Every structure is written in structure tokens, then in C-alpha cells.
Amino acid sequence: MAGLRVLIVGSGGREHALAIGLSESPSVDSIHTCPGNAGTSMLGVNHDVSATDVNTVVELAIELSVDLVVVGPEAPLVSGLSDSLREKGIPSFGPHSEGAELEGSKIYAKQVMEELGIPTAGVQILKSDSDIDSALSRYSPPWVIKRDVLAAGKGVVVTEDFEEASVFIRESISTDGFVLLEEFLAGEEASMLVIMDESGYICLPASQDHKRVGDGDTGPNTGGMGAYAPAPVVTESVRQRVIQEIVNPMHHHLRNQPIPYRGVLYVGLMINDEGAPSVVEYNVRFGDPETQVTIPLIESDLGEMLLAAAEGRIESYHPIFSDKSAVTVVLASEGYPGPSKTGREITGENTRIEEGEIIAFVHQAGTLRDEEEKLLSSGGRVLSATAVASDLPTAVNAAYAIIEEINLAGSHYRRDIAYRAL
């Protein structure tokens, strides 16, 4: 199957991780990315096409005669990019627009979970005529308030402050017309990425993200400040419960839809003290930064695996996973997750460690090269230092050794990634 020409859609650290994984795949001959970043440009060709410009992305795929499109972000999936590609006979790794509603609409996802009996938090839908005080009183704090929009992981507020909860609810209703108030699920979070199509599915190693901007899970939510895999909270018994209670019923539902789901289903989990899993959220694409610690643990051909799912034959693919640990630490711009300072020079991004079984390197995200080939920041999450080692403490130490060599004025990062496991 040598010679695949692949187009990656997106521009973040997730897309750089996918590009690295595909560049190491014997089946892949060339990689194109739109719009990409400075990292992806070193592995193939970047094209100045927005990920959300569905028609132009399809035109680019046709022009390049690609064999596979791998869609990174959720917005183009919700907008029907995979639908349009498949109409042109181009295999796309990413669900059709209806399947993408599992992330595009939290209400829809809740309705599907309720119908299938999948464990998840209770929810109230609040509108302009709702009694907000009464609704808040039905749940014990902390309260979980979710906007029903694509907000890059930042449309959620978790707070024990009644006034903060009330204000965010009112603001969200004013902006969106309604908002979801969810019951708080106690426990430890984890993420499981499941490659699936109508023929079957493959569960990738479970990981744990760090959503809050500050150490000790303090401060506002972000798109993710770091991750590690495998997550020890997902023991073998927990994993089997996740498969039986959450993955199996959802896969059975999706495989029986008029258009099958082909891509990755991100299952955001909460594991309680008894080891019982519940679904916090579904996403319909690879997580970021979970991808940066999951792809390096796939030892088999990533290109073949993604193409198999895009063509509806994942059941016949048998992956090989590493038994090592991976960790990634995100470096963010000054101001993130609020308005971020960009356009600042970055140095030290080529720092790399290869010592015995330890490999540590940089995943680029919000980066670009100027006319003088200087590397500049172009987003909130700029890059991440990623390490793979035989054990988690070694990987953590290597990742921090890398990030400490990188210079970006005003930048910040969490210093406690993987603290729950350690």
C-alpha cells in the first residue's frame, strides 16, 4: 500500500502530531497540510487554505489527487467536510456532519446517551424564562454550566460560586438562547480515543488531559495545558467497563445509521471512586493535547490505520501499541486563555533528547515563520514539549527539560503535568 498522499486539515499541535506519525508510516509517501503551522511545514507542504473553508479544502484535495484526508478540528466536520469529500470519492478520516453533531450539539449528545442508557450526568436546559435560582438549587455545588457551541474546550464553567454560575448562565442564554446546567460528576477524568467505522473499532491507550490553566487544576478552562498516557486511573477493569457500558452501545448505534461513522470518537470520561465510568462529553476528532501523547504510542502504520477506518474496514486492522509512557507539556502565550500576545520570537524549538529509550521533542501548534525564517508565536497554545520513556516519571522529567530550553517572552506552562499519576 506504499505511496499514500495524505492531506491533513488543521493547524494545531494535534495536526503536527498526526503529521509526525504519518511521516513515520511506511505506507505514506507525501504529506500536505492546510493551513498547517511551522512544524508541519518541515514534514510536507503547507497550503494557505482555511480548515473551515469546506469547498476550497475539497478543491485542494482534488487538485493534489490525495488518497486520504485526515480532518483535525471539529468545525469543518460539523460543516460537512467529510460529506463533501466522500461525494467526490475521496476517503476522509472524520465523521459525516450528522455524526459530528455528537460534538456540535451537547443537547443531541445527551439525548443519544439517554436513549442508549449510557451513564452520564443529569442535565437541565435553561432558557430566558427559566428560574435560574431554582435550577441551581436542584444540584449541589460545584455547578457545571456548558454552552451548546463549539468553543474549543473553553465554553464550560465549573464553579462553587452561586453568583458566578448565575452570571455565566444569564450571559450564555443572552448569547445563545439557552444553556446546559449539568450535575457535577465526582471522580478523576480520563480520555479514550476510539477509532471506529461500521466494521468495528479500536480503543487507543487512555490518557489524561489538564484543562485548567494553573497548577493544581486552578484558574479558567483552556483547550488543554498538557496530557499523559497511559492514564493509570483507567485500569483494565475500568477499561472493560468503558467498552461494555459506553463504547459498545454507541458503536452499535452509529454503525446502524444510514451513513456510518468513520473516524475517531473521543470519549471524555469521569471515573468515580468505585471505578464506575460516566461520559463527560463526546468529541468527534482527535483531542489536543491527547493526540500528542497517543500517536507516539502507536507502533504500527498510522497511515494504514486511518485509511482503513476511512474506507470502513477497521475490523481487519490489528494495531501494535508501545508499553511506554508519554507526556506533553503545553507552552502558552502571555494572556492565554484570554486574549493572547502573539508575533513574538521563539527560540530553542529544535531542542531534542535521544538518550537510550528516552525521546523528547517539540510539537508545534500556534507557530509560523516570518520572511527572515524566524519562528514566531501565532496563537494561544504555541507548542508543547513531548517525551516518551519507559516510565512516566522519566518522561515527565524529559518533557520539562525540553520546555525549559525554549524561550518565548511572557509565556507560561503548568509545572505539575501528570501529578495525579505521580
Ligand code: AMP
Given for the second form:
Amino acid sequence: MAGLRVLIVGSGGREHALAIGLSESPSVDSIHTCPGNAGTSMLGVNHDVSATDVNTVVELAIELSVDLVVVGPEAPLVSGLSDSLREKGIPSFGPHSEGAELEGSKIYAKQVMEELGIPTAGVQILKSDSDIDSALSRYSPPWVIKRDVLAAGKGVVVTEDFEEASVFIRESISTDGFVLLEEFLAGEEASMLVIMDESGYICLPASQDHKRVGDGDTGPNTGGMGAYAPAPVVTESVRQRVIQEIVNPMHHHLRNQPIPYRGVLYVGLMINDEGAPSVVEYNVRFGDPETQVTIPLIESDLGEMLLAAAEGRIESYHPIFSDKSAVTVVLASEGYPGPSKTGREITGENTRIEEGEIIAFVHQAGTLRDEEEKLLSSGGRVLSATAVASDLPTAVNAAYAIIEEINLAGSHYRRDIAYRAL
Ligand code: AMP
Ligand code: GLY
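Could you give the coordinates for the form predicted together with adenosine monophosphate, as opposed to the form predicted alone above?
Let us now look at the entire complex, which starts with that chain.
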């Protein structure tokens, strides 16, 4: 298949990474993004349509006669974007609304895992009449408290502070009616992105995100401050366990649903000291920033791969992966992950390194161009510096060399991305 016209839905660093991967695919002819960012506008056409405005996205896909829609964020999937596209005969990479409930509802995801015997943390649901003190004393600290809402990784508190735990529980119950209190899983985290449809699945190289805002994994949770791949915590034997204990049963379940799951299943993992994996969460989309370090490691045609999954024939696709390492360091606006300052000028984003095996460049995320073509920040996570090299330490050095060239007043980034692997 050649000459594909693709519409990417979303506006983050993930979408810029998808746009780069697709622009390098021989099968892809043109790229459209809605709404996109200043990075995606350099690779195709941005359309001023919100990712969550499902009806207008479908109209746009029809108007552009695209061959494939690739959905970045979860919200439009939960609202049924893929269902509507498929009704119109447009292949969509991303699950239908029921499949998207694996991310849309943490309680539903827990029920499915329980039914299938997939290892995950125990959970208690707390409501207004629950005795919070006795619930907290049932688990030893640290306590893991999760709001069952789509909150871009920010609806979760992990704390050893009893007072902070009870306050977050009370606040969440008052806004949402209930909250989840989870057993704490000790170990090291990893993310496995699995491209899946009813015919089969492909596990992409495992990566590791850095969810906390501060160095040494301190401070509040964020959407992700940096990532690298492959993650050495996922050894070959851990990978085999993840496949046997987690991916296979889930794939078997999803392929037998009335409407099959077509897209990516993001498996958020905790690997304990003995190498036993448990599921921390499922997402129904590519991770951000995991995508920025995973796509560069796919050497075969990304457009063909995503179209194969959208059409239910991934089994016939044979991917080629690079044996290099990739790392990305996120640059965030002042205040992120709290209310952040935007509308500030960015310079240095065109810095690029190409030296032998090293390639390093910027993935844009919360960026836009004003009338004077100045690049401005427009979100909490503004961009990330990504590097690919034959080994991880070289990639880390190159990514930091790029990020030091970027100027954005008040911005911050972690200095220790990939430290667990170095
Ligand atoms: P989630 O939105 O469920 O991915 O949670 C955000 C982050 O909180 C995860 O990436 C982990 O760092 C942490 N976390 C979530 N659940 C647990 C758990 N049961 N045990 C330990 N850490 C957790
Ligand atoms: N980086 C975590 C996520 O995409 O959910």
C-alpha cells in the first residue's frame, strides 16, 4: 500500500513523534493533524479542530478522504471516535469506546484483570460512608489513592503521609462520589506498548517513563517527564512473563469481544525484585513521552503497521526494530504540573545533532506559532529533547546537549532521566 493520506488526532509530543515516524514511512504520502502543534505543522497540515470534538474530526476525515486516522489521546476514544470513523468505513487506529473503557474506568479495568487472573494491586472502593481511617489502616503505607477520572496521570497520589492521604480521599469523594485505595506495589516501573488487533499483536521495545516532577522521583506525579528505551528492567525473562501472564490473556479476551480491539494497548507495569510483573494501569493509546523513544526504534514502515492494525491484519506485518537506545527529556512550563505559565517565547528548538550514529532533535508538544511566526509555549509539557544512539549513555548526553540549547523563561526539566539504567 502506498500513497497513504493519514490524519493524526491530538497535539502533544506523542503526536509529533507519530508524525515524524509516519513522514519517514514510504507508504505515507501526506499527513494531516488536528489540532496539532508547531512541530506537526512542519510535516503536514494542521487543522483547527479539537481532538475531543468527535463529530467534527469525523467530518474532517471524510472531507480529506484519509486512508487512516491515528488517534493520540484517550478522551476521543472513550467518546467513540473510532466507532464513528468505522461506521463511515474509515480505518481508525485506536479502540472502540468499549475497549477504551480499560483506560476510561479503572474499576472496569480491575474487574477485567480479576476475571482473567492478571496480576495487579488489590483495591478498595471508598464512598462517602466509608470509614477512611480504618480503610487506610488496612493497607500499610505508602498509600496509593486514585481518582477514577481521565486526569493525564495527575489523578493519583502516592504518599506515606496519613493526613495527605485522608485529605485527598475526602476531596476526591466529594467531587467524584468515590475513590480507589490501592495496595502499594514495590519495584521498578516499565511501559510496554502492544500493537493489537484480533489477528495478533506486536510488543514494541519496553520503555521507562519518569512520572514524578523532580529528580530522584520526588514531587507530584505528572504526565511524564522523560523516558528511555529499551528499559533493561524488562529482561528477556521478564518480557516472557509479561507476555504469558498479562498480554496473552488480555489479547485472548479482547479478540473475542463482539467488536475487536484495534490499536495500541499500553501496559503500565511494576516489576518486583524477583522479576514478577504486575499491571499498574492500562492505557488504550500510545504513551507520552514513551512514544518519543519507541517510534525511533521502529525501522520498518510505521504507516503500514498502524494501517494493518486498524484493518485487523497485524499478524501479517513483520516489524524490524533497531538495536539502538533512545531517550527523551521533557521541558515543562513554569508551574507544571500545577497551573502553568504559557504564551512565552521559545528559542533554540531547531537545534539538531547528527554525528555518526547519534541523532538528536526536538519533539514539540505544547507549542504554537503566533502571527509573527514566533514560537510560543502553549501547554504544561512544552517539548522534549530526544536522542537516538548506539548506547544509552551517549543518547543521554546528546539529549541533554540539545535541551541546554533551548530557552524558555521559567521552564524546568529533570536532570536524571534514565538514571536507573545508567
Ligand atoms: P496511574 O495513573 O495508575 O498510572 O498511576 C500513576 C503513577 O502512580 C504510576 O505510574 C506509579 O508511579 C504510581 N502508582 C500507581 N499505582 C501504584 C501502585 N499500586 N503501587 C505503586 N505505585 C503506583
Ligand atoms: N507517560 C504516561 C502516559 O502516557 O500515560
